[in-house]
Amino acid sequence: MGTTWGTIGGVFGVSLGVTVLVVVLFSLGVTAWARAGGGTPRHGARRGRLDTVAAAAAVVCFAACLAIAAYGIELIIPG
């Protein structure tokens, strides 16, 4: 029984690859949360345009890590 080194390469770099991809989608969220003044209007003024759109964008990041850390969680534990 030998070890298939490709293999191995394949996972490490598909797995530094997702790693990375979810630390990405985690900061944009962060700093569009943060631009979209954490959910909260800021000092009673209305929100615009661009802090509804920061906070959608915000909420599609933390989806998106949310998603791909339940599909990892579905590989290691089937269903």
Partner chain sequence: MDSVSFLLVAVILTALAFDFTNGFHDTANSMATSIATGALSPRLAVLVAAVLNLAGAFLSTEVAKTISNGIVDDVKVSPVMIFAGLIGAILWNMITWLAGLPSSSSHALFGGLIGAVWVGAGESAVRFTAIVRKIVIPAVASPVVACVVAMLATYLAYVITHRAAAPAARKGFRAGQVGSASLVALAHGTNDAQKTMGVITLTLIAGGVLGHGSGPPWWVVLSAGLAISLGTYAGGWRVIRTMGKGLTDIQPPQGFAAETSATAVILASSHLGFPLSTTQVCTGSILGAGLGRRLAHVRWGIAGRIAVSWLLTLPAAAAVGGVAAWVAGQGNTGVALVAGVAVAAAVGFYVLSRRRPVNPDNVNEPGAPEPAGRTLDTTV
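Can you swap the form predicted alone for the form predicted together with its partner chain?
Next up is only this chain, free of partner chains and other molecules.
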């Protein structure tokens, strides 16, 4: 019985950590991406340096999420 609750605790800890990491990264990515114009160039306005930085930050965040997802796929495929 004790090991069962221990495993549940492990599942809880690991999934909480991973989920919070992915959701925070993705949310930051979305925020940065929205700041950079949401992928569509604004007409008439020149893209400032801040926009470029925001776009780069978004790319980094999304790439990190993709890497975690790739690790997830590797876990799904045994051996």
